[in-house]
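Only one chain comes next, encoded as structure tokens, the form predicted on its own.
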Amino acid sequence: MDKEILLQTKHLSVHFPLKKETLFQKRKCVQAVSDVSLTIYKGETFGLVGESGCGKSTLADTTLGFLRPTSGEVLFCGERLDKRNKTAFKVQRSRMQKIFQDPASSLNPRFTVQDAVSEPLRIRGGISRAQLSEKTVEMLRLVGLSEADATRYVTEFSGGQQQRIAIARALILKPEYLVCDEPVSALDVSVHAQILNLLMDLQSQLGGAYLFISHNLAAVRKLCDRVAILYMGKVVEYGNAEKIFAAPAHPYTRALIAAVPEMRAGNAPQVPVLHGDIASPIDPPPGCRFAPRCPMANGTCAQTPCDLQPIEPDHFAACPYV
């Protein structure tokens, strides 16, 4: 059985005006997220990778709606995000959710833990008091807090719990996508599998589709059922997760994954080394925006456009030499 979309960017792009700098000069702009297709299953977690500044949460924040696209659309179950009216995007956004990198900044201090989780409800409305606290705690126990938690100030908690806080009150509303941006990489790391673990339980238990972002590839590789590496605003690689990982196909991605560190007894691998300078986000080159960091490029590639490919079946690459 065909699965079921359930979010899609078609030629997405996001670029950001500078400031001119002088009256007559040709305004530049910031090419964020340039030309990214995807398309996200229903029930599905789908992993985005690349290196800082690469565009991941530019990407997910204009399929959350927060960003207009410079060109392309997002489709969210078939309908365009940018051209619903006020009420129906109101109403579209209430299925859709997102969970900080940063749990202690994106809480209210002077919010109790009952305030914070049942704020997504107040918003929308249409619930009594009794309702909305019985909701706020059946959340807290699936998260793993208890009931006496309600009363206390989001402050009081550590990183993981804030987090855990955080997860109850994306998941309050039961939406069908959720944005984690990195959701644990300001925590320590002895409650990183915790909060990874919490995400699987809930997303069986609640069902959804996850746009897991994310620097940790192992986390990546254990999570994800499908990914897109991201380099510079553009996708070089993208397809079944363990296909990727098994054989990577595009060099970027391959120096990716040879940097993971692993426990081996004995020498370990040498890493290849990416030479080069990496290109402006603001001049990009026309063609591979790799090229000048990659060690089989040639004299064109950075002048020639280079779409991706199909290497085997749910596995694409933008690289001719693979």
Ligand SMILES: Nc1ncnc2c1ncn2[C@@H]1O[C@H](COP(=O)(O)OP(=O)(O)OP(=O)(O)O)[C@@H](O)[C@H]1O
The other form holds:
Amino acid sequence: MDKEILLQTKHLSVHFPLKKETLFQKRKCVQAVSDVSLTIYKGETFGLVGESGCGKSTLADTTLGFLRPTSGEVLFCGERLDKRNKTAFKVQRSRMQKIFQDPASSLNPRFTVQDAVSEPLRIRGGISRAQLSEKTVEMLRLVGLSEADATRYVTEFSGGQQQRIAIARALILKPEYLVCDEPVSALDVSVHAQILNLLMDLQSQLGGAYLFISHNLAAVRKLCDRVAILYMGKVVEYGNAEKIFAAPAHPYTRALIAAVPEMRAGNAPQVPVLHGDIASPIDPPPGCRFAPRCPMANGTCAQTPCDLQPIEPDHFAACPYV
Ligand SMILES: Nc1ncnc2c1ncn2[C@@H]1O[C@H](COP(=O)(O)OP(=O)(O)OP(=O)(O)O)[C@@H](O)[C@H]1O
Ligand SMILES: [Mg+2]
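Pass me the form predicted in complex with this ligand as well; I've looked at the form predicted on its own already.
After this comes the whole thing, all chains and molecules, with the earlier chain placed first.
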């Protein structure tokens, strides 16, 4: 059976214009996301991977309609997000939610757990007080909290528990699309596995597709069905997670995987570990953006644009030398 498409980006670019330093200077811009075309299917977990500053959050926030594309499109269930009127957009947005990296700053400290978790339902309206509190308690139980926790303030909880509250809040409307933007990286390592397992249990109970952003490649490999590897706003490798992690094609993906000792396959060729930081995405070169750090690059790479090429079914890489 064919998988149903939930969300698509088509040639999506998001640029942030910078202030001019002098009156006559040409305006520069940060090309945070450049020409990204991705498809996320209903019910799947899609991973977004790449170094800090490569555009993961910008891409995710644009798929949620928090940021407007500079060019290109975002389609949710086949309809363009930016072409909808305010009311239709509000309805659409209630079908999409986000879990933030830091639960403490994503929850209002003056709210009780009941207020925080039930707020999306209150805003949507059309529900009695009794139903509201019943649904809140049901959600709290699903995330491993108790009915007695409902009247306590969110600030009384630990980071891991606050993330459970944020998850209950995000899932109370049973969204079809949930962005998890580094959902455990601000938490103590001891609770990482608990929160990730909770997210996966809830996905199998409630359905919905996840866009899962993480620096933890082992977690991405374990949890994601499909992935996109981003480098300076461009997708360098894309497709089925198992295929990509088993046989990474792009030199950047290989280097990322080579940096995680437990992920290196026994017979995999030795790949040099990446040195230096990701370059600035302000006016990048026209060709491959990874060229300055790439062990395979030749003189033309930085000048020659390279689109994603098929490697095998549902596996693409943007390098002519793979
Ligand atoms: N509002 C903004 N104005 C100007 N530049 C921005 C803005 N938001 C993001 N950027 C820049 O866009 C690029 C991508 O940022 P983004 O936050 O999407 O990266 P990220 O991959 O999520 O990084 P991290 O892993 O650190 O969260 C960065 O160079 C960042 O400095
Ligand atoms: Mg980010």
